[in-house]
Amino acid sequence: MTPLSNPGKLWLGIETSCDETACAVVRGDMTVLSNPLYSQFQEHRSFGGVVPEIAARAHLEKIHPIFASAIKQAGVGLDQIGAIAFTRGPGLMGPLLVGASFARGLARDLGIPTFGVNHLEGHIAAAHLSTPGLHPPFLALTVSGGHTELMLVKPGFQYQLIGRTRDDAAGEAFDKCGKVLGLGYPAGPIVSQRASEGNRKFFKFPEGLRNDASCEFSFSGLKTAVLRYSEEHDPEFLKDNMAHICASLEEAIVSILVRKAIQALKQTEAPTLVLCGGVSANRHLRAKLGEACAKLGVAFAVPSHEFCTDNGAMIAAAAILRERAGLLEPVTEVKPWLPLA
C-alpha cells in the first residue's frame, strides 16, 4: 500500500477507455490544473458507432499532444509530476492499451509510479472534484454510453450493486434511437438540444420494466418502439415534429432513471445520491434527479459538465481518494471487462 495523499502531490491522470483522449494534471488537493481531451467525433462519424481498431490509432496519434497540452495548461514541469494514474478498465482493449503503455513508457522514464484505475470509480470520483465534502456511503447511478448501473458506495470502496441495464445503456439507447430518427453521429447530445424545444407529452414511449420492483434497467425495447415509430410515420412528419418526439424519447429515458433511482434510494437508505457518467451532463436528467432528491430530503450531487465526459482529472481524482485512504495497489495490467463490484 501506498503512504497517505500529500496535498501538494501533482498527479497525471490519463483516460483512453473509448473514443475520448484525455490528460489531466490534478494536485493532491483535488484542484484541477489542467484537463484537456480529444473526442473523436470525425474518425466514427462515418460508421454511426466506435470502431475499436480505429479508435486505438487515434489515441496513438493523439496522445502525446494532449499530454504536452496538459503539462502546458498546467503550467509545470515534467520533473514536478509525483505520479501517474490512467484507466485500466473498463473499455476496448485496444485503446486502453495505448494508455496504459504511454502511462507506464512515462513513468519509467520520470521515475514515478504508476496505478491502474476502473474507470467507472473514475466516474464516482468526480462527484469529489465538484463536490469537496462528499462522504460515502451514497448512492451513485452511473449513466454513460456503456454502462448504466446503481451502486451503493460504502467506506473503504466497497461497492454494492443494487441494479444495472440488462441490456443496452441509456448513452445507447439516446445515441441508437437518435440514429433511427436520423439526426447524425453521436445522436444523444442532439437529442437533448431538440428535446428542449418539444413537448415532452407528444408521445408515449415504453419504459422498460417500468413496473418491475427490481432496481434494474432496461432500453432495448425503447429502440425497437422507435424504430418502429419512424417506420410508420412518413419523413415530413417526422422532419416537422423532431423537436416532440426528441422530448418525449428523452422523458421516457430520464423518467425511468428517475423512478429506479428513486426505488433504490428508498430500499437503501442512502443519504446522497450521485449522478455521474458521460449522460449525466444532461440537463432534464439532473433537473428531475434534483427534485426527487429534494421531495425525499435526499442530498444530490453531480459533476461540473466538464467533470461528466471521459476525463483525465477523474482518472487522478480516484487515484487520489484511494491513497487518502492507504488502499491504492500498483496494478497497472490491463482488463477490459473490469468490474467495480
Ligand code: KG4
Contents of the next structure:
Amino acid sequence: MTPLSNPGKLWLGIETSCDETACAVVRGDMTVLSNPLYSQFQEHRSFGGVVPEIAARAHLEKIHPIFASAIKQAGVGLDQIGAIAFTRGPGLMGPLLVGASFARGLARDLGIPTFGVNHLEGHIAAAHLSTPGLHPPFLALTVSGGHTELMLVKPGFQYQLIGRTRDDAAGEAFDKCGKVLGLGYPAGPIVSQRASEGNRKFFKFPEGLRNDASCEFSFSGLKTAVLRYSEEHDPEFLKDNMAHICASLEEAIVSILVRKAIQALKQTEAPTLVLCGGVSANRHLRAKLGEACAKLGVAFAVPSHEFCTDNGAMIAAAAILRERAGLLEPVTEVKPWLPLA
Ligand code: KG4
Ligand code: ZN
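Taking the form predicted alone as the starting point, write out the structure of the form predicted in complex with the ligand.
Entire complex below, previous chain first.
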C-alpha cells in the first residue's frame, strides 16, 4: 500500500545513472528546496565519453558531499526528510548501484521508505516542475545522451511508444559530431553555443529518415557525414567556419526532431507536447518546437534549464507524481535496461 500523498512531505531525490551525481530536496507540492549536482566531465574529458568504472568511483566520492549540500541548501534537518527516491534505471550498472546503495542505507538509518524511479519518467516529471498544471494525455519527446523517443503518456503512467531512434541518440549525435570537429566533451552545449553565431544554411547535413512515414529517428548517417566533411576540408577552413558548421549541424538535428514531433502530434492528436531530457536545454530546439506547437494549436511544456539535464529534483518529482496517483511501488532493484514501453 502506498502512503497517502502529502504536499508538505519532504523528498530526497538521488540521481546517479550516468555522469552526474545529483541530490535534491523537493516538497510534496513540487517546490524544489535544493538541487545541487556534481558533473563528472573533467573525469571523462580525456576519454571523449563516459567510462563506467570511473563514473562509479566518482559517484562514490561525491555522493555524500552532494547529499550534504542538498540538505544544507534546503535548510532542513535530516529528521524532516520523509522519503527517498533514487534512479533505478536505465543507466550504467556501477553508477546506479552507488545511488541505490546510498539511498537504501540512508533510508534504513532514518527509518523512512525508499523508492526506485525510472530515469526517463524523471525527465518527463521535470516538465511538471516548471508547468504545474500539466496533465496526461500528452506526447513526450525525450532527447538525451542515451535516449531519443516519442512517447504518448496516458493517465495512470501508461506509456505508448510512438517512435525512437534506431541507432544514436540526439545528444550522442551532438557529442560525437562535436568530438569529430574537435570541440571537446560533452560537445552538445558547445556546438549549440557556437551555432548561435553561425549561418544555419552554410551546409546541408543529412536528416536521417526524413521522408520515412514512421516517427523513428536515425542519427548514424549524420555522424558519418560530419566525419567525411571534416576529412574533406583542411583544418584552417574548419576553424574559420566552425560557427557555420555548428549551426548547420544543429539545424539538421533540430529539423528532424521537429519534423518527427509534428508527425507524431498529428498521428496521436495529443493536445500537448512535452520536450525533456538533456538536449531540451538546446535553445534552438526549444524555440523551433514552440513555434511548431503554436502553429498546430498544441500546448508546449519544457522544463526550465536547471531541470533539463540529469538532476535529483526530477527523480523526486517522478516519485511525488506517482504517490499522488497512488501508483508508487516500493521497488528498489537496479535495472540498467528499463524502457518505459
Ligand atoms: O539527460 P542528460 O543530462 O543525460 C542523459 O540521460 O543522457 O543529457 C545529456 C546530453 C548530452 O549528450 C549533452 O551534450 C546534451 O544532453 N546537451 C545538449 C545541450 N545541453 C546538453 N545538446 C545540445 N544542446 C544543448 N544546449
Ligand atoms: Zn538523463
